[in-house]
Every structure is written in structure tokens, then in C-alpha cells.
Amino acid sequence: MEIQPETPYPTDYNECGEVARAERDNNERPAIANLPESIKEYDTILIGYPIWWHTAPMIIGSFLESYDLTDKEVYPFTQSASMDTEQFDNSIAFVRENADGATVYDGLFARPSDTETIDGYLENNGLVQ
């Protein structure tokens, strides 16, 4: 499922960046347009996102905080233009802070073209058969 905000982000890169920065600075939780009522049927959640202003977008916090994640397994994955590992670590900390009750596994930080690393992550975590 694609997480979609109730108020769409601007399509202009700079304008979108300004909105994302303001959300981060204010620790906002943007409303989600297509939020499922429940995720009870899922035990494992893979959550992918870009790095925006050195962390995960605040809407990822909106999603995670919307559910009781007790006993859920969460596998974050991301990439960014800079591929800065400190920013990745910040994003994983953000996911862990907002996924109350879940087991949040070490995330995957790889370029989309790095299929060997992606395949290895999926295999090592038992996410593919």
C-alpha cells in the first residue's frame, strides 16, 4: 500500500522540501488519506520511505502511531540521493520511537540498483522463500 497524505505534497521539489522540513521541525503527524482501519491481519510490515531532512518523513510516524503494533515485526527500508548512513540511522531511530510494541529490525539502506544487497537482506530476514 502506498501511504498518501490527505493534503498532497507539492510536486515542485523545493516546495515539497519546504513542507517536509516544516513537518520535521514541528514534529507533525500529517493525516493519511488512505489509512486502513486495521492491520490486524499482518504480522510483518515492510515500510519503505525516502530520507527527508535527515530522517524518515513525518507521515511515516503518522502511519506507525495509528495502530497497536504489539507483536508486529517491522522492517524499514530506505535510500536517499546522498546515501548518508547517519541520516539512515536517524530514520531507523524515528521508526523505532513511533512503532510502539513492535520489533523493529535493522533496516535496509541500499540503492535500488543494488539487487544483491536487497536480495540478501530479504533472504537473511526470511522475507522470501
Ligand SMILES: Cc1cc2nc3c(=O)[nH]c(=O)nc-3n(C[C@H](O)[C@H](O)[C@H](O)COP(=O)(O)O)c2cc1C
Given for the second form:
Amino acid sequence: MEIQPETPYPTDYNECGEVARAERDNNERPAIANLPESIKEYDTILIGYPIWWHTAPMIIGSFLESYDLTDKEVYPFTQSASMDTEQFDNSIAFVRENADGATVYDGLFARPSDTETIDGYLENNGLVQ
Ligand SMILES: Cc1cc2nc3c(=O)[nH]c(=O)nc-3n(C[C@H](O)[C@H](O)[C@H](O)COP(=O)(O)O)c2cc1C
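With the form predicted on its own already on screen, would you show the form predicted together with this ligand?
Shown next: the complete complex, the earlier chain at its head.
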């Protein structure tokens, strides 16, 4: 599923950036328009997001904090413009802080075109047969 914000982000890149930066600076948890009532039928969650302002978008925290994630297995995946690994690490720390009770595995940081890395990650983590 694609997480949809209740208030859509501005389509203008700079305006979107300002909204996203304020959300991060204030550690906000923006409301989700299409939040599933329950995720209890899922054991494993692959959660993907773009790097925004050196970490994950705050709405990823909104999603994770909405559920009891006890015994869930979470695999974050992301990419960014710079592919700066420190920003990736920040985002994984953010996911871990917000995924209470879950096991958060080391994430995947790869561009969509890097199918070799993506396939390797899925295989190494037993996510494909
Ligand atoms: C609000 C916003 C903040 C962003 N912040 C960063 C950032 O801190 N570091 C970075 O490398 N890229 C940043 N980006 C770039 C996104 O990570 C990039 O757009 C995303 O991974 C999708 O890639 P694409 O635009 O090539 O589809 C930002 C993009 C937006 C819209």
C-alpha cells in the first residue's frame, strides 16, 4: 500500500521541502488518509520511503506508531538524491525508535535501477524464494 497523507504535500519541490522540514524540526506525526485499521494479518512489513532532510519522512513514524508491532519483522528500504549513508543510518534509527516491539532488520539503501543489490537483499533476508 502507498501511505497517503491526509493533507497532500505541495507539488512544488521547494514548498514541499519547507513543509517537510518543519515536520522534521517539530518531530510531527502527520495524519495518514488511508491508514489500515489493522495489520494483524501481516508478520513482515517492508516499509519504503525517500530520504527527506537527512532522515525518514515523519509520516513513516505516524504509520509505525499506529500499531502494536510486537513480533513483527520490519525491513526498511530507501533511496535519496545524494545516497549519503549517514542519512540512511539516521533513517534506520528513526524507524527503530518508532517501531516499538518490532525487530527492525538492517535496511536496504539502493537506487531502483540497482536491481542486483535489491535482488541480493531480498535473497539474503529470505524475502524471496
Ligand atoms: C522534501 C524533500 C527533502 C529531501 N531531502 C533529501 C536529503 O536530505 N538528502 C538527499 O540525499 N535527498 C533528499 N531528497 C531527495 C529524495 O530523497 C529523492 O527525491 C527521493 O529519494 C526520490 O528520488 P527521485 O526524486 O529520483 O525519484 C529530498 C526530497 C524532498 C522532496
